[in-house]
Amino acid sequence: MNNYTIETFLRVETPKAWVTAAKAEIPLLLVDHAHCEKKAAATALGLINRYSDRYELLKKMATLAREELRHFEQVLEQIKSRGEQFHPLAPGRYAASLHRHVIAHEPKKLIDTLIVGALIEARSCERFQVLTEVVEPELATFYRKLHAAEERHFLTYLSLAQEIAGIDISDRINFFAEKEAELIEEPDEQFRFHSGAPPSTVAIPA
């Protein structure tokens, strides 16, 4: 089995243009972040419902779902403390674009889904680290606390994928990692927590 870190798992770093946009769009960033935490909990629960015969997956996804819901609650508190409102938000292209490449038949479907989960968690972790360096101290402290949890979630998804496969899956990991890198580096019309670089034609306030 291959051992990965966030740095070796992700192929590219978050573009500086995204970081600049994030600093100018904190309310939107937080609302989308809340949606991401809610979806992460739903994903874990979906895996529990779909693969009820896999004990280790059930146990780890139950823990993950609880943590993601707690994070959702904590982001809601961050939104409220700023006098903002949580509201519906059209999803970005990131997660759906990755899931589009998941193989439709089992067990490859489950393995691919877990690899995608690992990538999403790894990118979240990387962005929390980036954000701690540019946002206000209170929010930076909050993101530092989330960083450790997201790293743990990344490793949970990845270890499950490797254990269930029982063989070297580095080729499949590399395939999805390259697709993820393309999404991060390509211009993205929507600003979201996992969006790519803002289009060069769009002026982003400093």
The other form holds:
There are 2 protein chains.
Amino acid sequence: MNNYTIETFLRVETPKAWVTAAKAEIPLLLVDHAHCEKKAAATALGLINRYSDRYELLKKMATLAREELRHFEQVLEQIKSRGEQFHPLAPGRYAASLHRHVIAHEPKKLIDTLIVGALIEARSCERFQVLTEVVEPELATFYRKLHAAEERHFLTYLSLAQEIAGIDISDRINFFAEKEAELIEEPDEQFRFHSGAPPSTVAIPA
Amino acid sequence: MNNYTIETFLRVETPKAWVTAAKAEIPLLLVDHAHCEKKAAATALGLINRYSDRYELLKKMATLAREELRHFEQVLEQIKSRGEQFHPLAPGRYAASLHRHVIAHEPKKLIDTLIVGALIEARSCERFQVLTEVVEPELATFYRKLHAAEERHFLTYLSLAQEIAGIDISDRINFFAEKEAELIEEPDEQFRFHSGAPPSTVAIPA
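Next up, can you give the form predicted together with a further copy of the same chain of this protein, since the form predicted on its own came first?
Up next: the whole complex, starting with the chain shown before.
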């Protein structure tokens, strides 16, 4: 079983142009972030519903969902303290594009879903790290705390995937990690927490 | 605005025959209870998804969902410590029968949904109280803690309903409380945490 870190799990770093866009889009970033925390809790609850015979998964997903909901509350407070409002927002392409590659039959479906979960948490963790260096101090402190939590969640998803599979899953991890890298590096019309390269930074053919 | 307590909110007490059945069905009671906690979290998350413009509701439902998930984990531990297993279980008629009366258009839909939430929490609270008197000491201690939490949740739902309505909603509360009382007193084929009177206790016509 491979021991991954965020750095060895993710294939590419967040593009600098995304960080530049994020600095100019803090209110939108916070609203999308709140939606991400809420959806992460819903995803964990979905796994609890589907896999009621897996005790370790139930316990770990319930704990994870509670933490995501706590973050949701904290992001709402950040939004409110800035005089902004939480509002509905169309999701970006990122999570749906990854889930599209999940095999439809068990037990592979579960393993793939857990690998996707690990990737989303790992990318969130990496983005919080990058953001702490460019946002105002109060928000940086908040992102630092979230960074630590997302790192734990990444390991929760990854260790569950490895334990449940019971065999080496590094090929499947490589497959999803490459798809994830494409979503991060390819141009993306929408700015979101997990979006790709802002389109203005992509060379337009003459 | 009326100040309700569990006692003035619920129209009827749990039938003695249900308590007798519960004592003989602790493993089933625990499994259904775990499902109820999980569904309570999912219901709160559903409200968060539908009413993203209501800041107070979002915060309160996120906190409530976290507590329900913590209870879910604790009930799982109770199930495991007894050498039993959590498993899928068809839900009882109770919650679905109450939700059937929720008006389909806003803002009444939200008010009705919150009143139903308050009733479910109030009944859970009342049943935990009754159960503490008949189950083994360790389980009684656990139920006592849950009793206090469900009482807070009852007040959370009720105060949200009253605040959001902004008018007296006692007629609507009365309507749902009467429907709830029927579900508790009428014979119920299935034994569940929120089930009605066990059928064996109902007089069979000669």
